[in-house]
Structure formats: structure tokens, C-alpha cells
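Next up: just one chain, as C-alpha cells, the form predicted alone.
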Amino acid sequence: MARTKSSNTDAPNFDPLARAYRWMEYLSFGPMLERCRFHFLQQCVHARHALILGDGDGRFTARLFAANPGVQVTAVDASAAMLATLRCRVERISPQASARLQTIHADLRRFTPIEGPYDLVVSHFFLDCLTDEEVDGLIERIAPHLTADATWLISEFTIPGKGWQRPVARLLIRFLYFAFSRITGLRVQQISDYGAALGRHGFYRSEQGQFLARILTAELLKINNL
């Protein structure tokens, strides 16, 4: 049975979205967020120990277990309701998969791993909930618990550098931050420069996929050991 550790914090409250999150996503963006989220799934089939940060209702975690029958997963989220939904999805895969899952209820602005090493880190549509300083601190705390060949998989909203997509993306992202601030109490109002933070900690982008007129991006980052 999945183990759960708990830590009460003042993190934004995503619990009210747990049941409706999937349908809210489909009504807003159709299948595009899922396509972005699963774009590099096949590159994760050989991962041994994954650290999954803020996976929400657990669609990626469940798909990872289905694609990789040997992976161990530690899933961390500030929402107990989201973690419960994640566990239910994984348990539908198989009891054996559930036994390889540990869930940790914690505020990722303060979370420090105590286990590992992890050869895969996953953060789908989560780093946009953190400030630049919080992202840098999270990477600094996680980095010592990674293997030398670790991969970091990221899906995020992005603002294209030019073209008609840029003003559209800016307006869309501004609306999303407004909506989530009202529903969850999220205080962040702009996407962090997570790429620069990861670069400072030795990561480089090895692959990228773009969706929805370049408003969504999926990235695989590797550790530069040179």
C-alpha cells in the first residue's frame, strides 16, 4: 500500500480542484496539456527511481507506472486531495504498482528529499507556481539526491519571443494566474525563469517539444558532468 507522509504548511490550497481538475483542463485546452505532459514518456521507461513534483491528479504518474513496470516513485504535492486522487489512479494500474509508490504531503517551497538517489525528476505545470527564488532553492535541495545521469522532465506554459502568439500567451497566462489566485490562494503572478535556475545547477536542455502555437513546451534536461 502506498505510504503517505504529511506536512502542514501555508501552501496554496489545490484541494478544491482535485475532482474537477481533469475536466477543467479538457474544457480549457482540450487534449493539448496531456500531449505536452506525455510527450517524453517513452524516454522515462528505463528510470529506476523517480521524484515527481506536483503531478496534480496523477495522470503522468499512472502512465509512468504503466510504461515502466520496475520504477519506484516518490510523488510530492501540497494537496492531500490531489495525492489521494493520484494514489487511486496508480492503484487502478495494479496493486504491485501501488507498492512502489510513496506519496509525501509537503510544501515544495520547503521540501528536502531524505531518500534517493533519483535518476528522474518530473515537474509538469508546477514550476509556474513558484518564484525564481523558490525554484532555485528547490533545485539546490534536490540536486544532492540525484544520480550522475539524472534527467529532469518539465512541461510548462511559455510566452513565445515574437509573433502573434506572444500577446495571446501573455493574456492567457495572466488570466490563468488570476483564476488560480482566486481559487487556490496562489500568490505567484508570473512564470519563473526555471531554465536559468537549472542551468546554474548544471542542467542543460537536451530535447524540446512545443504545442498550442508554442504556448506549451515539454523539455528534457540532463546534468552536464563535464
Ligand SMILES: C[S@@+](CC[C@H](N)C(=O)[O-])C[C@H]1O[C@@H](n2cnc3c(N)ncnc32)[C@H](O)[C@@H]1O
Second form
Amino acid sequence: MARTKSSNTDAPNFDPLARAYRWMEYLSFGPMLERCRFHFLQQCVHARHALILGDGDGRFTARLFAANPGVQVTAVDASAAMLATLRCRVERISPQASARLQTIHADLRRFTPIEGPYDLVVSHFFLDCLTDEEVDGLIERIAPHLTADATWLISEFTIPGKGWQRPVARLLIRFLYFAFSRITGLRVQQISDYGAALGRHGFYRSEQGQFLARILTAELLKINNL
Ligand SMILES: C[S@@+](CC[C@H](N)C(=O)[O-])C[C@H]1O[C@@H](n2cnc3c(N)ncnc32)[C@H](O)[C@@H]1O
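One more: the block was the form predicted alone; return the form predicted in complex with the named molecule.
Below: every chain and molecule of the assembly, starting with the one above.
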């Protein structure tokens, strides 16, 4: 049985989206977000303890358990409804997976891990919910709880540097922020420079995948221990 901790939060409220989230995604982007999210799954099959940030309805967590039944997962999200959906999804994988899952209901802008060390951190389409300062603070609080060989897996929307994709991506991202601000109360308006923040904390990009005309990026980051 998955363990749950909870706390009060004034974070954006994704509860109303929890049940429909997957279908809204399929209707708007088809399989593209999933391709991006699962692109580096095979690189996670040896992870021992994963910290999953803002995993929403738990599709990545469930796939991670299916690919790596020995992993222990701590999933943190500010949405109780998303976490409930995540736990149901993992329970369907197996009772063993459920026993290896801890869910924490918390605002990641203030969250500090108390356990670890984690050798895998995952943030799919979540760092875009934070400002530059909030991303920086989050990494600073998490970094002491990581192993020396930790990997950080990221999926994000990006604005390509040139080409017709650039204005299309700008428009799409502006629309998404508008929609999420209306539905969830999200106040952030632009994608944080999470790459720079991770770089300041010793992470470098080891692999990258691009999807949907370079508007979606999957990144695998490692810690530089030199
Ligand atoms: C856009 S959804 C992404 C969900 C999932 N990772 C995916 O790949 O689709 C953002 C998720 O982050 C959570 N979230 C947003 N801001 C948060 C915060 N400040 N603290 C904790 N969770 C937050 C939301 O509740 C939601 O589940």
C-alpha cells in the first residue's frame, strides 16, 4: 500500500484536471508528449531511488515501475487528485510496486526532502510551473539529497532558436500558459531557464531528444563530479 504525506499549499490547483488530463493531452498533442516523457525510460531501469516532481496522473511513475520493479519512488505533487490518480495507476501495476511508492502532497516551491539519497530525479512538464528563482531554490534544497552519480530527467516545451517553429512555439506556449492560468490559477507566464539553474548546481546535459518540430525536448542530465 502506498504511503502518503500531506501539507497545505497555495500552489496552482490541478485537481479539476486530474481525471481528464490524459485525454486532454491526447486530444491536443496526440502521442507526442508521451514520446517525449518516455524517451529516456530505458536509462532509468537501474535507478534505485527516484524522486518524481509534479508527476501529475502518474503515467511516468507507472511506466518506471513496469520497467524497473526494484525501484523505490517518492512522488511529490501539490494536487491531491493527481496523486490519487497516480496511486491507482501504480496499484494496477502490482501490489509490490505500490509498496515501493511514497506520495507526498506538497508545494515543491517549499519542499525539502527528508529521505534519500536519490539517484534519479524526474520532472516532466513541471519546471515550467516555476519561476527562475523557484527552480533555483528547489535544486538547492534537493541537491544535498542526491547520490554522486545522480541523473535528472526532464521533459519540457521549448522555443526553437530559428525557423517557422519559433513563432508557432511562442504562440502555443502563450496559449498553454493562458489556459493553465485560467483553469489552475498558475501565475507563471514563461518557461524558466532551468538549464542554467541546473548548470549552476553542477549538472550538464548528457543526452537530448527533440519532438514535435523541436517544440518538445527530453533531456538527461548528469552531475559533473570533476
Ligand atoms: C503540467 S502538469 C505535468 C504533469 C506530468 N508531470 C506530465 O508529464 O504531464 C504539472 C504538475 O505539477 C504539479 N505542480 C504544479 N505546481 C506545483 C507546485 N508548486 N508544487 C507541487 N506540484 C506542482 C501539478 O499539480 C501537476 O500535477
